[in-house]
Ligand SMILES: Cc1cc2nc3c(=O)[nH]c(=O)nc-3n(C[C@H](O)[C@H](O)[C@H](O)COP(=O)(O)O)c2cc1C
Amino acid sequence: MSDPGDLSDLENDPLPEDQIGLLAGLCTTRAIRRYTDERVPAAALRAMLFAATRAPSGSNRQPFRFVVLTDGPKAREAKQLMASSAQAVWSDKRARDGYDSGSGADSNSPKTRMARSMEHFVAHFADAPVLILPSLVRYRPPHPGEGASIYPACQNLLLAARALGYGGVFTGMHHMVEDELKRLLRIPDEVFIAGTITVGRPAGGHGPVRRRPLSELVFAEEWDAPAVWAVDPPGTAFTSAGPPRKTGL
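Requested model, single chain only, the form predicted alone:
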């Protein structure tokens, strides 16, 4: 289903054409949790991972590595392992964060829609055409800023997927089975698995992401001081999730 196919012809092939512009991609790269069973070809995977490796990192060391799982025997075993972890993680989060209470009783609330999306995602986690483990080869003891050397690469990968008509989502669904994953995939103990990225052809569509208004997030000169130029473009859609807003915003 998701075998990327023969890689031998890629050495002399340029990257595929971007289907959208950069700014449009930035504003429409949303979390995609539902995929068709269409395989992701090698040329697209190559482009996504090439874009990921162009990301900045501390001292330009490029300490990131990517374990790409498609449809081989170990890939299938790893996907099943992570699927069980994903279901357990989501079950705990659903109860802890009250997804079935309050606005969760409204079948069309953002909370309920998110719950439905997550239920589908974890139930079909093992069916994702591609599962990528972005990993950090540590060259010093763990510290709070080390994510800056791998998370930009993860976002580059997701943006490249969007540019080619694919979609993905970054999660931490591997944590409960990280030791088992490392043994299965022969990942050294000192390597930090920074997350999981599922990738595939969206079963639905892309669209503008919903976020908080720009005026709530950008200050001028000092904390909480309005930036008069921080105005959202016409037609911007806003999220109703997140912490309470200030009166009048």
Given for the second form:
Amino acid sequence: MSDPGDLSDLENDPLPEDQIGLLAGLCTTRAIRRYTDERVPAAALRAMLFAATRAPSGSNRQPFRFVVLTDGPKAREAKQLMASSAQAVWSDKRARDGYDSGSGADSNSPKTRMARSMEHFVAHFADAPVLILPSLVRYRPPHPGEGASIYPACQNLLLAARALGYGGVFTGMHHMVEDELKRLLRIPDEVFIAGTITVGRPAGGHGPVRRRPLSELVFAEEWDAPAVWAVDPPGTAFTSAGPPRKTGL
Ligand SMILES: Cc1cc2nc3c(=O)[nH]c(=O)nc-3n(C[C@H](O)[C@H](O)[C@H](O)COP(=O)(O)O)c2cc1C
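Please could you give me the other form, the form predicted in complex with the named molecule, since above is the form predicted alone?
The next block holds the full complex; its first chain is the one shown before.
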């Protein structure tokens, strides 16, 4: 955990004040992959995890659990394991998704910026101030809908980080070391590690959230039929980044 002084009176402390309104915060929360080396205080971690655990889940079963790794010996070992997995996953993705071809050759394209951010992220993964493993305790065999009982909690956590001036990113980069992580952290077999979330104080600036225009993503009444009210607000930034879409989708 961070500075033990943080822990003195948490049970009598309310959550810290938001630094941004709810709607503005959730429209501007980005994947943050570069952090300063500032520790995340216990009061902030507590607020993020409290927000995460307020998320909905099927029948309110609350199958989500969060292993929070900061700077203890196991945390350091887990971060190193994750760093090696992240390096391998990114190298593979870089080649597979053509990050060095097409607009990847333009040094200022969103694709190139993403590749730079990923390079830095995986090279410094072990230094992330906080690594969280959001996990799902299964009560039935793997089911296509089960993620809906853990991923809202992950997004709540990231939004709470944003509310407090921190940032983070959800990743699926743990797969190659999942078994080792489970052994190291004594995570039971029936528990599904749903991803990883790194959190810290953002280093440097980061641009706006970019998505496809609302009109491409929202239909009214039937598939592909325009919704006249689906108009992006002024100042919206756009991208169609990502691997090529299948025709017609
Ligand atoms: C299901 C899911 C998986 C993701 N996996 C990774 C990942 O493995 N590595 C990573 O760096 N970012 C990962 N991300 C973050 C996305 O790349 C990021 O949210 C997306 O590119 C949009 O960027 P923005 O949030 O900065 O607008 C993932 C996000 C989601 C929701």
